[in-house]
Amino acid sequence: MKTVFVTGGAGFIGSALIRLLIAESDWRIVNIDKLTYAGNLESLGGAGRDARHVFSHSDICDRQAMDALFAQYRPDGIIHLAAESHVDRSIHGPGDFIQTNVVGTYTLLEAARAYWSTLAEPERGAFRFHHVSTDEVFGSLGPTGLFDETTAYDPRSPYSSSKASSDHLVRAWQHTYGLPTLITNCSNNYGPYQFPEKLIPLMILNALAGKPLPIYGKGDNIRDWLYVDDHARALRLVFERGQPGATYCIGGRNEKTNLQVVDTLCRLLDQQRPRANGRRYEELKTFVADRPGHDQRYAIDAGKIQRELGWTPTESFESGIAKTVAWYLDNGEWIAHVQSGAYRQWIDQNYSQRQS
């Protein structure tokens, strides 16, 4: 049985890569997570108690525990998610975004590395250490154009340069060491499972609870909004099928303002889940100051992964969005644990008898 690390398998994308690999493929999956404020073992589901899923409590940055992991599962592969991945938590905090992206990655590439070097042929050839980035590594776009494989980095946030910096890592010990390295820079992720910080989760929880819906500035920047599962599809083809050395952007070819966004939300809550008082949820609308250097647009032009790999999304933002909204409506219990803090205790027998 082949066997993949994927770290960060407890926040949003990690899981619905994990519950998509463990519902579609034959890895066995060592999930490295060191379960911060956003890691949530509830996201992943049944696909948490399959045999073929391990858990493992563990810190990116710590190497004797990293190295540990690669002597007893002996890996045929890294997927690399583990990130702190919240912009304006990094413009109020961003020593911990430099710690875990970047010391982290460092920790993570040199164990990989050591590890790797050991491997005799075919193995050493077929190792693939493949780690999952941003289009905000980009810079902010203009009215028009797209990002692609080859456009300059210009990250404007403590965040984004974090991950540019990260990004930079694994290319230099691909050319440096040889390692086997993959990037992917994906756009806005939204979906099922996603932490109530983030705008779509944020916009429908406040209007279900009556409470402002706060839009930054005139709600006129662009976002290229990219659903989870179709994000989860890419990842696994890029990292069975793509070729050592490159980079790959995924979009979904959604781009939309934040305001249309937060619209768009509101009419499906009218329609699906009507306020008692019989007003609008776009009533909650409140519009704030700006953040700090909030990039104007972002898009990405994902024509290379289509061309090589054969991948297109399968959600319209219409379709995506409707999903999403009804899968909220639909999973109280998960945002009551979130929101009162009981998913960070809750740690199922079988991952805790598993934990290394």
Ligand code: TYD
Contents of the next structure:
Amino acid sequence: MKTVFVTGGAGFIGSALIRLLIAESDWRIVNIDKLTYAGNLESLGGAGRDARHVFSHSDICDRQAMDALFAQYRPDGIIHLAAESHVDRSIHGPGDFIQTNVVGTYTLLEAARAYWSTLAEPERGAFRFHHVSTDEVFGSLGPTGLFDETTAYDPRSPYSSSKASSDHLVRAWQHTYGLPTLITNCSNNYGPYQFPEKLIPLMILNALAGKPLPIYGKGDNIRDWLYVDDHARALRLVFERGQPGATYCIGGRNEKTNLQVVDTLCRLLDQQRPRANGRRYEELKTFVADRPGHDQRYAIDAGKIQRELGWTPTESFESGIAKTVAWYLDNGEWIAHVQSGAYRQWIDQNYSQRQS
Ligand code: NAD
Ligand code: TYD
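Can you switch from the form predicted on its own and show the form predicted in complex with the ligand instead?
Let's see the whole complex now, leading with the same chain.
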């Protein structure tokens, strides 16, 4: 049985990956997560209670804790998702982004290298350090063109520059020390269990509460949306079959302006949960000041992962967004716990137990 570390496994994408791996593999998963505001163990569902899921409440910046985990569990590889992930937060306070995304990735690389260098073949050659990154490292596109694995880095926000830094560190550890690394750069994800600071869940929850739907600038910025479970499948495929040292771009070829996304959400909510006052959700759309340095357009050419590993997304934007709206309408308990902060009780209980 393989043992795989997943960092950030209580987050949006990490929890989707663990749900997939517990359901569809026989691997033991060690989920390493600090449980920041974005970490929520409730997002794991039944997978969180499976005997093959081990949770470690740890900070990836803590070298001693990372060394102890490598020594205890002797993993076959690591899929590294732990990060500060929200651009707006990075603009208001970049410090945590440098700490977790840059220093944390460095710490994990060093802990992984120390462990990997003790391995004998064939484990040494089979080990993988898979770093999960974003298309935002490539900067901003004009009206035409696509990002691919050959695109030069040009990050523009504190978030994307911290992710770019971590990508460079991972490549350097492969080039210099021979650590068998993989990097994936994915476009914007959406789907169940996404924290309501990101565009799609924020708009759904604001609409349901009758609050304004804040659209930055003119709403003409474009993102290339991918349903989170399609990303999770791509991550598993790259981890298992990707070429060590390689990069893979992942995206759904679902370019939409922010206005198109918000209009779609309003239309679906009008159908699935009409407002009590008989009015349309689109009346809540509110244009607000633009995000500083707002990237205009992201779009991914996912040709390499399709050709080499046979990955294609299963959800179109239309099918994925309808599922997503239905999920938020059906999962009031998860939403209520996030909104009330009750999802953080796990930390309070465990900290008080540890201290007593
Ligand atoms: P998220 O913010 O939902 O989750 C991040 C998780 O990391 C949380 O559970 C948090 O508790 C944990 N974490 C944060 N700092 C930590 C630390 N120091 N030590 C241990 N755990 C820590 O993020 P997400 O949207 O699931 O993104 C996961 C990864 O995928 C990130 O690396 C992100 O850059 C990348 N990514 C995200 C998207 C997207 O659209 N969300 C797209 C492409 C790539
Ligand atoms: P976001 O979900 O924060 O992802 P990212 O910035 O990583 O692409 O934002 C997606 C797009 O939606 C981005 O162009 C900013 C815009 N946006 C708004 O217009 N209003 C909002 O309240 C938020 C959170 C985002």
